[in-house]
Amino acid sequence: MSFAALEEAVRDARNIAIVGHGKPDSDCIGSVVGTALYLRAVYPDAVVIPLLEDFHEKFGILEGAKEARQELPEGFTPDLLIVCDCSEAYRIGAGSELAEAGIRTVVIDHHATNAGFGDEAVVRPESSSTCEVLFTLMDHEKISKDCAACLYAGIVGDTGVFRHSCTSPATMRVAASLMEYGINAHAIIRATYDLHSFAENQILGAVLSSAVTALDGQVVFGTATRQMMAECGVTPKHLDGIVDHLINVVGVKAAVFMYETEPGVFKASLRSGEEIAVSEAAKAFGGGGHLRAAGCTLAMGAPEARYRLTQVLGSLLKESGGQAK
C-alpha cells in the first residue's frame, strides 16, 4: 500500500479508530498516536480516536499520548479501523471488539508473522518498526513535529536505540529525516528508553539476582512473580527492557524473561543473538514475533515453563550448530 492508497482508504472516513497490540510498547504507542496526529492534521473534519491499553507514564513526553483512550466514547461508531503494529487480530489490545464489527480495516505492521489480515494491509518485515513503515507512507510535508517525535520514539524502542539487527541504513535515514523536523531526539531517547524509576530498578535487581542458566550457560531465565511485582510496587507496564539485560550476558545465546499475569500463567519474552531464531520457540507455544525477539504465554508453573522452553531452545541450538547438550 502506498501513501496514495492509504489516503484513499481514509479520505471518505469521518470517524476513525486507531488501535495497537496489547501491553503497548514504544513502537505501538508511537505508531498509534503518531498516526492519529497525522490524520487529524491532514483530515481536520474527521474525528480520530487512538485506543491503547494502559501504558507507561514515561510516554507522556509524546504530545497526544495522554489523549489516547482505553475505550471509545459512548455513541461513537467508527467507519474505519486502522490497526498498527499488530500481527494478528486477536492480539489487539484496547478496541479489540472492533476487529469483529465488520468495519473497514487497514493494517500497518512490520511483523513477519503477519499474514495480512484486514481489508487493506501493508506489512514490511524488512523495516525496523511500524513507525518506520508509517514514515514511508505519509506525505512528509504534512508530518508535524509532534508526529515526528512519536515516530522517532517508536523506532528508538524497537531498534534498542539503533543497536538491534533490525536497524538498516534505511532505518537510519528515516531517523535522520525525523530529526530534521526539530524534535529533541536526546530527550526522547532518555525519557522513553534510558530512564527508569526506583521501583523499576528494584524489580530488575530482583529478577537478575534470581536468574538461572541452562544448557551450559547458553540460555538464561529471569522470572518476576506476582509477589515480586507487588513487593516492588510495579505492574507489567514497568517490565519492559528486563529481557535486554538478560541477553547481554557473555556466553548467552538466548534469554527468556517471564512474568506472572495470573496464578500459574506466565508471559514470556524471548531474545537471542545471531545463533538462533527465538520466534520458532515462541511459535511452539502459540506465540510469535520477530526472528530474534518474540513472545508467548505459558499456562503452567515457572519450573515447568523453564523446562519446556529449555527443551525447545536446546533443539534450536543443535540445529544451528550450537553446543546445546
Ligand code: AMP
The other form holds:
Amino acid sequence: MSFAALEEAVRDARNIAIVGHGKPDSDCIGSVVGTALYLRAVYPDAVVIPLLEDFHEKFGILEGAKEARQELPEGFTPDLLIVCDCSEAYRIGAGSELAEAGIRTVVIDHHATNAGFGDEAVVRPESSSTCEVLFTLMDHEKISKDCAACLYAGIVGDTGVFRHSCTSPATMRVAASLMEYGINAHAIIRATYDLHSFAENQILGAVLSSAVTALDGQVVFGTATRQMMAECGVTPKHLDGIVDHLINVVGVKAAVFMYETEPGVFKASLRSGEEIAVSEAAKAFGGGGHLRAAGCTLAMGAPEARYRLTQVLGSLLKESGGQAK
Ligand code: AMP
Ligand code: MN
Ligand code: MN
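Let's see the other form, the form predicted together with ligand AMP, since the form predicted on its own is already up.
Every chain and every other molecule in the complex is listed next, the one we just looked at coming first.
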C-alpha cells in the first residue's frame, strides 16, 4: 500500500483537511503535519490544512508544526479528510465535526483497537507509530527535510526513543532513512522528549511523592488533581511522560497515571510491562490503545477510579499467569 494506492482519493482532492486525536502527542503532531507537508509537495495545486488542538510549545522545534491550525479558514470546505493516529472517529480533536460531514475519509493509524472507519483505512498495529506507517506510504523522493523531522519526532515519541517493545527492526530502518534527510535527530529528541520545564518537574515530583500501590506493589497509581496542577502552573499538555516514571519501578506490572480534566472526571494513562494487556483494562472503561500503552476516561472520584481499575487489573494479572497476551 502507498499514497499512490490511495491516489484516487488523494489526487482528485483540491481541499484537504488532516486531523488527529485530541490532546495531540508527538506521533499525532508528526503525522498530521508531516502528511500536510508531503501532500503540499506532491500536489502543489491542492490546499492542505493540518488541524490540531493546542499542543506543547516544545514542538516549535518542528518547522512544519507552525503550519498547524486549530480551525479551518473561513469558507474552506474539504473534499478529503485524512485522519491520522486516531483509533475511533469520536477521538478526533480539532475538526471533529468534519467526521460527520459526509466527506470522503482516509484513515492512517497503528492502533490495534482501530476497526478501520472511513472510506479507506491503512491500520498497521505492527508499526511503532503512525509516522512509521506514513513513511512506507510516501514516495521517498518527495519527502522534505521538514517533513522527515516531523515523522522522526513521531517515531521518537511513540517508541520512547526506540526503547519500547513497539520498536522493530523496520522502525529502526525507517528512523535511519529519515536521518538521511539531514534532520538534527539529536536536537529533536532532546527538545521533544528529554527537556522539561521547571513547572513540569514540580508536578512530576508531586505525583510521584503522592503515588500509591495496590496488589502487593504490582500496580501503582499516580494522580494529578486540578488543584495540584494549578499549584504547579501546568495544564494537561505538560503531563506527558509522568506515567513512564511510574512503570519504571521494580516489581510494578501495571502503572496508571490519572489527571483530573474537570471536577470528578479523570483521564487515565495505563502502561504495563510484559505481563498484561492494559488495552483490555482501558476497554473495560470505554477507552483503548495498545497492549502496553492505553488510556480511558473515568467519570468518578479518584479513590473509586483506583478501586475499579485495581479490580480489572487484578483479574488481568490473574489471567495472565505471568505471560504477555
Ligand atoms: P496516553 O496514555 O494518553 O499516552 O495513551 C496511550 C495510548 O492509548 C495512545 O496510543 C492513545 O492513542 C491510546 N488512548 C488513550 N486514551 C484513549 C481512549 N480514551 N480511547 C482509545 N485509545 C486511547
Ligand atoms: Mn498518539
Ligand atoms: Mn501513535
